[in-house]
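Next up is one chain by itself, shown in structure tokens, the form predicted alone.
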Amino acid sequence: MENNNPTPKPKDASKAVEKFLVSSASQLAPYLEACIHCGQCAHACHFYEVTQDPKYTPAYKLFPMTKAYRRSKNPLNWLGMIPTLEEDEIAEWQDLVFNGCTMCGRCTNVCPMGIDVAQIVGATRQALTAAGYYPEDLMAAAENVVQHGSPLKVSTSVLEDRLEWIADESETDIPLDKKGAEVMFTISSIELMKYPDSVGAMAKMLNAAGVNWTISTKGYESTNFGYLAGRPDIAKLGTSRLVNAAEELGVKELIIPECGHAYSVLRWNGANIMGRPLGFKVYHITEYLAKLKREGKLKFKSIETAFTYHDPCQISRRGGAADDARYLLEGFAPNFVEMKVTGNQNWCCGGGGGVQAMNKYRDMRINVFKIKAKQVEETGTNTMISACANCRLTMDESIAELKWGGKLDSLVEILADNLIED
């Protein structure tokens, strides 16, 4: 059954408080307890490197957990002479985990003691939601999914009608709920809407290649705004869906399209909240399309345009699927270049985490972009390639703001371009 409870509204510290130390109870206290306050996190994040404030240094952001469980585990808290976190407080920190971390990781790569603050903004994201305190934009994004199936309410039959002018406009077929089907094709309705010619790409790809695949009117929604929201329900909700859709169909492989979070999700979190195993295989689109070229079905014409890549952060450094994007460009790209900070140590584009759909933040994005910008002509190279909607759409706002003079484009969209059919 779809949950529709209410957002909730009324602002109360202590439920924030309440979750803070169910959270740490569970298996956070480590980090909490680990952190040496060296700073050095505060350079591995795009939003530090871009306003060098200090309120950005990822280890600060562990501030409102570590404080609740610190006072829960003070002997002197009986006696009340450990302040707890005030109403002024969880306002502020709802900033800085919402608006201010994309839960990139890259402040985990550098940490020396391996700290995940990723995994602790998701955690101090729901235990704000909790007690109140959240970003309506976000919110409403999430509840979009409840209601109308999508974050951008892309209903079932708004689905059915964008992918049958798709598959027309790439003379292509896009099968739906296809009895027999091995391999269910998920869609992010970001690409549906803004960059329908990916999903083309990808179906033209994946007929070539004689892939027996499917995509389910009852879960295709690929992007899980309630995760990003801190609303545990609704990640649960979206992720059932397509679960369930998938074991309803008896696939044996689920791919995930150019999306980032949507991939770490459903990958590598989709059986703890399911609360079981998932009874298919995981893949994202660059993972799936690089088996398919390991087994000799895809084969493509090499072009002789320089560019570079740019790595999602969800898929290359939190995904494990770097070297994938890689192998699809080998023999492909021989005028690829790599940037100079690369792979698992990229820069985020400044979108992630749910900050592409809130408003607030749409200036900082644009400045942490001109990070971007300036590994891309360091390159020498004028195109930037990435496989994540979310990355596309963030970085195309700031290269229209600031008039930049490159280009960006989809991996799969260059793919299909280029594809050799027999």
Contents of the next structure:
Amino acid sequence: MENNNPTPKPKDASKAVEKFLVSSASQLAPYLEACIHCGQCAHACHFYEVTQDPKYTPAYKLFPMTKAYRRSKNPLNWLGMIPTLEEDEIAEWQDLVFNGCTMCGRCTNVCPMGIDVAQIVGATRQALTAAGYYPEDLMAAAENVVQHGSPLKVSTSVLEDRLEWIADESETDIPLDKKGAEVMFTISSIELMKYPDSVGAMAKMLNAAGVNWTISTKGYESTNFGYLAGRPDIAKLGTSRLVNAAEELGVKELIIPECGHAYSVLRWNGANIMGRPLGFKVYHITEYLAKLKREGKLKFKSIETAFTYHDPCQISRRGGAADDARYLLEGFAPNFVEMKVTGNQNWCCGGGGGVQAMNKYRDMRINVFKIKAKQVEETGTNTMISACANCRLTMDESIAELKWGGKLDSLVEILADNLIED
Amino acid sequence: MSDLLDFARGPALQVSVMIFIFGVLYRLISLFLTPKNFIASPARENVKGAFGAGVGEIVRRMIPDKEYMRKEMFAFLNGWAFHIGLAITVFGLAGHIMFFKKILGFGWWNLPSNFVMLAGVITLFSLIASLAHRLTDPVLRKLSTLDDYLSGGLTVLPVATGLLATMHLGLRYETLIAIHILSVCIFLIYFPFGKLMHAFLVFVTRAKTGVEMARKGVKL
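Same protein, different condition: the form predicted alone was shown, now please give the form predicted in complex with its partner chain.
Then the entire complex follows, led off by the chain already shown.
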């Protein structure tokens, strides 16, 4: 289809080195020079916390790129000392940077040098993928974007069918390809297929606020598995579908639904990926609902249920939108309780960065959830809400497996259930 | 023996200071010359400016968030003890100030020698403690490279020899001073090529992350 670059199949470690050198000849260079190997990042990482295995220390995940970078700067390079990495080294780090890191950025918060490990892991994923080292299941999801328009194979016809059904079930309108719309709403196929009530809830609130909105059949999938799989070509394909659809409709605003990395990719990297400014503003659904609430267009009944909030990493710690979720809860949830470790320091769900899509780490994700379960129990509530379908999918899997007594819900669904409609 | 001291004070120190200065400048300039990332994504509205964000992050990271401090108390306290102790020792001793005055053309008030000696002892013990921690902690052992041990060892030497010279212990005073100066020379020569450079890089990386987070409106 639109993508011309086939997935690299043969394994070739030298290609990883080439990619490392391209990536490191950039603003990542200071980070690659600065690590003092103090190990303080270990305790910030959920994978280290649940295994106590030093290999999960975030600083260790920087090693292959740092090694290639340092060798490239070796003064004896002019004698032909080309930086190399061994095949087994690359294979070890494939596991660590794909399965063993959710790119949640918690380690960045604790690093005394301020090194942004998540950025380097993202670049390392690209290098390893270029060399043919990648998890098959994550790559399959990314390639579904090329072939079927979505990681979960939500084609245009599937989209239309699902939305029609959701509109009926939610008793609300979901406009498709509406000309003259001012706002384009995007969907995450995880929500569309697994949490359809969430899509209905968002539609209901946008309609109640009188927003002139639509969903485009030309660009609807907000998740970006190309980015997660280290495939910049597929990342650009996904981004350009959304951007082209929004610009063709002439909308002023684009809303990302409850999905963390989708927000992070389009809001903070979309224009960089496209190589030009975008012709519209990008909002996460919590930011947009907060905006509507500030403008007096949305009102909610107060609820008595006590609950806590799980901050999706890419929306709060990596996205800067932690306050908007709290603003939505103000006056609405008087019994809301923060976790002890919350906001930008919150623990990851364990399934971000595409880890949810990789079967190999299912048991690890379930163990990581025990941190979250303990956090929730400490609040004295038994309900947690969140604003990311991927967090929700990851934690629902663990809740079922562990038969945890608590409950997990969606912020937009709770808000929609308590919407005051004129 | 005065030949050794003359050599240490003279050509050895001059050459090592030159290598230190040019090495540090080379590494910093080469970093500042790396191509800037293309950033077209707009910053969040009403966030603080880049300068304030960068400086703020340099200061903020001096004390970790309480969630992390609890787990890294040793690294935090030992790190502070070492860095403050080293600063007092290097910049507070009368003999060192005379050296700086010769190079810079100006000096400053010195601290009482007993106080500086106490700081030197604390520095030495905290350095030894950090090396012992590195050798015994599984995470640190996994991360450690030759550079880590070399940087630690090359920092121990000037501190230890300086203390011996001040206390007049072991060898003749002149010999101890010569060895002390030579150990400083080795330290200065190695400084730009290994992790000792973090003394300068810490400002670059903290500020960079501070600016990037502030663009997004992340309040750390």
